[in-house]
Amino acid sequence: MKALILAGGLGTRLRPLTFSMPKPVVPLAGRPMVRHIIDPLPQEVDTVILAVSYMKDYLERYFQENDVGREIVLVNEDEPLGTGGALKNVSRWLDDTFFAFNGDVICSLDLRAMLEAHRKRRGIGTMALWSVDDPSAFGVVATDGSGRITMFQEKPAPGEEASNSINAGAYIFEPELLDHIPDGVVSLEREVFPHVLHRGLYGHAFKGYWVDAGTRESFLRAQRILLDASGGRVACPVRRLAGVHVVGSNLIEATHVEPSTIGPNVYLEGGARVGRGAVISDSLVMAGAVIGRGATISGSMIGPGAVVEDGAVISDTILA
């Protein structure tokens, strides 16, 4: 069984930090955040294919030396081709039964029981759905008493939405669906999907989390999750850490940490360094960074490399 994942963006909204990797390698609580959607993924899928056009080269790079255990296909997109046309672009790979991601979506699906759902019910294809109190932002589905979808409404002003669930971004195809998305750029949510209902396309619900980890925002509310479901980590010797004041749950491979606050929500990969008498919290720090004496750092990501001065206060920031 073969997987898809949409990861052809650029990464806009998690610059400066992607202009010198592309966004599905950065860290996210111990691992890239590519590895969140193709770790859980179920043994029977062999095969991952990415959808890129963004640091094809970097990403080969990172799956050349880090065995992820599935076979990975990269294919390159040569302009931007939407959601459908990335589907058509890939699809002499997809010849049964698929999973498909939207390359940003860090949730609690259970990916194998979505799988099973799918397979009793024999349709053309099944979407992951996620309630939401406020559905005006995304684009809302509705369902029968069976599950079927009977309605796609994108964005719908408060008040007039069909339901609270939401498309959220993981789906279960047959390939018979490549056989509706005409050749260019095109859209599964505006011009596919509507007219593929009478195949069967159902809703799975599921709970627990879901977020679409695109922006600096969201991606340390995944973090915070993440952190939080696990417990918080410390991964080196606790001796390394001796006068470092620990706030919650946060992640801690660094090994280099003079007295200091560290969380909560924090993550300080291997090879950060972290001087005396600083305050992080709600941030990432990747390896390489050096968080100078006194400084306070806040809902922030610390590129590779980075350096932040003695004293400085860096809030909501992207530093790289």
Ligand code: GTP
Given for the second form:
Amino acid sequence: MKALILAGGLGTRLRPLTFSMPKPVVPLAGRPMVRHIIDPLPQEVDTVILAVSYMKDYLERYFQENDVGREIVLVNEDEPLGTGGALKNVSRWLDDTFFAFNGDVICSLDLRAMLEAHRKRRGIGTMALWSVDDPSAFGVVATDGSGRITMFQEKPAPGEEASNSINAGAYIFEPELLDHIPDGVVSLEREVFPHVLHRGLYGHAFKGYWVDAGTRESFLRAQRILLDASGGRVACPVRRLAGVHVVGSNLIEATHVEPSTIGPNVYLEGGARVGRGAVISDSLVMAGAVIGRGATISGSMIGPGAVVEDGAVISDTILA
Ligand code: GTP
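And the form predicted together with ligand GTP, for comparison with the form predicted on its own?
Below, the chain from earlier opens the complete complex, with every other chain and molecule after it.
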């Protein structure tokens, strides 16, 4: 079975970090973002197709250097074709039921259960649905009593939403869906789904967690969920953390950490350096980054080339 991951976006909301690395490889709680989709795929998925465009060479290098246990096929778009166009562009690879994912989705969806439900219903597709209190910023989906999707609303005005269920960006499709996608730049959500409802597009609700991790806030929210779930790991020898005050769940791989306060929700990637007296919370500090003595960092993503000066105060910021 094959899985398709949409990974060709520019990632503008994670700039300036995404000027030098594509969003799928930004490290999230110990692994590149895209690995959070690839690693939990059911065993029967032997091939993962990545629809790429922006910084495809970077992604190619990552998969050459890292064996993820499945065949990886990168299919390039010269120009980003949108979510529907990207699917159409990989048609030749898709000759049987396949998974498809928006590459930003970090969630607890049980893919086996969803596949079972899809096979029972025999529709053209099944869409994972997540329930939110305020769906006005999302693609809203209404279903009938049998779970069949009856209507889509893109970002409805508050009070006008047809339901609290939103498109979670994880799907199972039959190849027949590809026949309904026109050539060129096409949005799956706006230009394809509304036209295939008569063929049976079903919703699959799930519980647990779901985050579209494409912004700084949502990325750090996803990090918090994953770190809390893992109980907070310290990957470097504890003696190297002498004098470090650790608060809450964190992932500390960095080996050069002077006495400082770390946490909650901090991922210090291997190779990051933290100076004496620094206070870091709710942040990602990537390999190569240097946090100066007495600096305070919160709500931030600190990229591999960043040097934070001694005593600096950085909050709610992305540094490259
Ligand atoms: P922003 O620029 O910050 O909005 O990020 P983005 O470019 O990633 O766009 P968005 O978050 O809306 O995209 C959702 C998912 O679809 C991401 O995984 C993108 O990589 C992917 N995606 C968006 N547009 C395209 C496209 O034209 N082609 C391909 N292959 N993937 C896309």
